[in-house]
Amino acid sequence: MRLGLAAMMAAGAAVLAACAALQSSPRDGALALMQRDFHAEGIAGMDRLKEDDVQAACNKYKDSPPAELDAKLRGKQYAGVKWPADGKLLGDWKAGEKIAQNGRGMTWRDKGGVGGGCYNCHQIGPDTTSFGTIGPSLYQFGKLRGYGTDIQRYAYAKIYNAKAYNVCSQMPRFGHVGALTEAQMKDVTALLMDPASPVNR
């Protein structure tokens, strides 16, 4: 009877020391569980529970990072911009609007390229009934910014990665991830810049 309550008392303090473990610091616990229970599969690799050094840095200091990390942060993240090898940042708008229209996102056997589903965080156009206000308006974005390269550039960029811009940004990097391909992202930058779009009606 005596070696069973000792092996219970030894299992009980094993349990409390877990406990402290993951009081001490809970992030460290869930990671752990992650790690322990999550298997890759399809495009979902086991790179997808380490943080990289922009992740790091925006749960680190809860969103606000110190200026001088933010600005090398995110001058690291726009280095990584891939431009369109043709130098032509416009797609076709129509296509665009179809990209950003759709909410479909990647699934476990997706490769890239599914949608946008722009319209989850932003105001797309005049028609659109129902959208997310977490990002801002993009109606008339091309309109009351002006048409011009400069901004074209910054759409395209903001679109392959908006941390590029806003380190903490929640906005998908679409093009670092590999979710939307250059051509799409040269369809959504059109619908954005396009004088003809319904964005800049």
Second form
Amino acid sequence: MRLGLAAMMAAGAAVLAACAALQSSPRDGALALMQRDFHAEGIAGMDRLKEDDVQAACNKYKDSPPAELDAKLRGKQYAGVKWPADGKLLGDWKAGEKIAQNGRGMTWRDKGGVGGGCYNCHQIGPDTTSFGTIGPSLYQFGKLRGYGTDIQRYAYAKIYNAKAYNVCSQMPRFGHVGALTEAQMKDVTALLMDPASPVNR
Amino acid sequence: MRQALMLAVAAAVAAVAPWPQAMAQTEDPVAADFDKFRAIMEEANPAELFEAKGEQLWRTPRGPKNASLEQCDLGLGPGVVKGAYAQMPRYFADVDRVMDAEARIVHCMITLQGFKREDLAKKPFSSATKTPDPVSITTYVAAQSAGMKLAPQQTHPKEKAAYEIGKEIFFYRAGAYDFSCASCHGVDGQRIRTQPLPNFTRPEQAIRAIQGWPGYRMTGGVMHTLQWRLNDCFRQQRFPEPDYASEMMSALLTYLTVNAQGQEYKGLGIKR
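Now that the form predicted alone has been shown, please provide the structure of the form predicted in complex with its partner chain.
Every component of the complex follows; first up is the chain already shown.
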């Protein structure tokens, strides 16, 4: 008798679980479909569909996480910034300009990171008019903010991990995900911060 | 022929679209000039060649079962092509899921003609030397809805669910660059390089996700459908690759098309 009841309860639980699966949330439905209907291609593996803590918070809170969570995530991202071992933050702005112009990298047709694609979203140097408008203008970046170490560190860390400052920024985390090397990030920092760079002339 | 066309195109672009000096505004002159140029090109759109080929493929008995596609039900009854594209994606009881036009055409090629899904999915996009049959057939089917208002079905529970799931996919941030579809297509008035980015969450802009596809792309001289367009978006989103003609793609297309419902589908497009 008692066994019979337990069996009935177990069966009932199974039915409830099946109902829940049928009436799953759109998010659960989307996650299941994406898991099934994407495939790994080149360097773009299925792991890319898995949210990390930043992506999860931005998805869950529609890009506005609660203040406490926001601060915690920013702190964690900032702590992950790897500073150059030689202490130098500025590379070659001419190389930085090439990296900023190059929008390739990290797709399933690429072998890894290539460029920064900076002009896709930002106005930067005065000679390129085909710039995007998703991000703010960076023209005269150093001239307007000053050329001091603090601003250099800010520029480098922002390129390394934009989420260290704005957790749901649309800007990729170039250093964090390994899309740009340390040398490349120094070059792009120089493009923004070297007084000789056309950005600041 | 193709080279001649590309040269003509280049000359026409040079004639109507002088490169702008500065484009800080969102209504930039390049886009406006290209719209004018596109209107000229639409008078003799090479896409029509693919439409004609698609019609022939639709009517000719082919495949292991030596059958035509004239019994294919695109939602308005077997063989009814006129207006069908404008009313998809929709729910199909025989497969118990929502399908967009190309997914349905692929389904018909499998069930009626005996083609294998894995063969159709192997190289589903056009190259300079080859246009896959589903691309031509989708082009033919789409052209028979030109001038009609988009009316994707939203009555069946699975049609409503597909919209909600598609919306989730649209806003889902992940991948190497933390992008979602909305990163580029969720805000008004943005541009990537010189390319204006329509905000697909707004009805009057969502039409630009659907309008112009299938389209003839002058870069490379190839015919592409929405399956290619979304595939290339996911590539640049730094996601893994979506399965061709999959349910996930139908869900995302449902979200985009429903957002554009009621707007006129002008027919085949021409793209730079």
